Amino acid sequence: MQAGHASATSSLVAMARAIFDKAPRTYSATHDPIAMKLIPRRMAQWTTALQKAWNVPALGYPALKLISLGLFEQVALRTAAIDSVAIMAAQSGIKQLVILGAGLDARAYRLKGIEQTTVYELDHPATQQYKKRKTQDVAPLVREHHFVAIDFAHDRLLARLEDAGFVSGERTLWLMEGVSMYLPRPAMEDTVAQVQAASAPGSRFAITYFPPLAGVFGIAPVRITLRRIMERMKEPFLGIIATSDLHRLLAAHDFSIATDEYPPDWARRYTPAVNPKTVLGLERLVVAEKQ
């Protein structure tokens, strides 16, 4: 990470959100008008050009799928699914939202329905420096909003949060979007243990994760190519985890599984113009509740 710069993957995620923000609602449930502001300048021109694909959705939608190999659509569906989790948590009375590895997440600035929550964004100082600069003229929608700089390899989660005002006795929604695949298994286990220690009963933990690659991405040459691409971006996949293994890890830390879904499930729910069978299903989202 370079000071004042966002990571490559967080920039691409913001790019995907900005593109699908302009889609007809039958093709996208993602509404993120802040994403365009967060994109690095070098990517803005490309993003604007790709947004124009929605001028003719019947042609633009398959073109976008081809250009991004379906990954942009998966990000957009994932965003909509997690938005729903956050809104439902707020409606249930949860007042604290902790975003682990927040990247360029803009929920504190744009997600209606979570206005009464206090949001804590945890991430590397370099990413946060960049994000603060990009959002300096945008007011958060939520009750309170805190940037919490953290080095996950060395800092203790609860200590950093409590320094920022976090109350460990209150129910909390923990979000871990697009992070677990970059964590080696010991780091993932430690993170779950720290969340357990900081969570009051009734807290929820939403984690996106990559199970072992299947379909065309499971073919050895494709899998190896994908791995090399991520390594060249200096963000290698380290945390591939089977669904059963992740469920056991959460259960061992007093979390019961509420839901575990993937992009075709979200397409059926949110995007009537999209055939769920054509949606890339690499990543899953598990939501668990602390007992």
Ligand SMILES: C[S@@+](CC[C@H](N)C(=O)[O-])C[C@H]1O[C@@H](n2cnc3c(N)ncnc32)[C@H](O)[C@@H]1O
Contents of the next structure:
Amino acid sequence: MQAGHASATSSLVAMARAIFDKAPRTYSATHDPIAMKLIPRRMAQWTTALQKAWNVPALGYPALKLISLGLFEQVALRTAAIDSVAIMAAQSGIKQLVILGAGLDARAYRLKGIEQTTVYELDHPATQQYKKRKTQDVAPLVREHHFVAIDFAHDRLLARLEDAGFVSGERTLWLMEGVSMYLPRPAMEDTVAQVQAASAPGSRFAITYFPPLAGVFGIAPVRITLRRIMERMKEPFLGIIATSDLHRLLAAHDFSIATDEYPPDWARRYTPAVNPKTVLGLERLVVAEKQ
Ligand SMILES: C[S@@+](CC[C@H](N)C(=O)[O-])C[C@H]1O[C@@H](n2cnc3c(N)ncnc32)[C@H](O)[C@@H]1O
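Got the form predicted on its own; could you also share the form predicted together with the named molecule?
Expanding to the full complex; the earlier chain stays at the top.
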């Protein structure tokens, strides 16, 4: 990653959110009006063109699905699911939100319901420099907002967070969205251990993850092509993890599993007019609570 540039995958995720921000309610429950502002200039033109697909939703929806192999819709659904996790945590009195690998996540600027929360955004310094520049004229809507530069593979999470004002005795929502698949196993285990050490009982940990690739992505040529694309983007998949394996890892660190869902579950909840069987189900979301 280059200084002053966002990670390529964080830009793609923001692009998906910007496209689905313009979708009619039938196809999306995601609202991210900030996403368009965060997208690198070279991608903005494409995004504007793809947003036009919603002018004729009955054609645009399947076309967007085809172009992105279902990935844009998956991101939109996961955004809605995680928004709901964040709002429920705030309603239960949790006042600290730590976003691990925040990328171009705009919740601190847009998500109504978390206004009383202090948000810590953790990411590589390169992505953060870019995001700071892009958000210069947007005010966060949360109580406090801090950028904390980190590399999960090398840095100590708690020390960095405490320097920024984090209180480890207070309940926290930890959010790791679209990140675990880029972390080698030792970095993932170490991050979970550090989150355990920094979490008061009743804290929550929401992690999206890729179990071994299945369906169309499990077919060897598709799987290999996808891996090559990720390698070219310099963000290879290093952290594919089975559901039972991740649940064991969390249980070993005092987190009990509350829910574990995937995009068809979110489609049933948020876009009931869409057939859940047609929704890509690659990425799962586990939510666990610290004992
Ligand atoms: C696919 S993006 C997801 C961003 C954001 N969570 C979202 O859903 O919009 C992955 C993010 O993880 C960050 N990341 C990956 N590996 C990391 C590491 N070792 N240390 C810090 N950040 C990392 C990248 O910089 C990038 O912003």
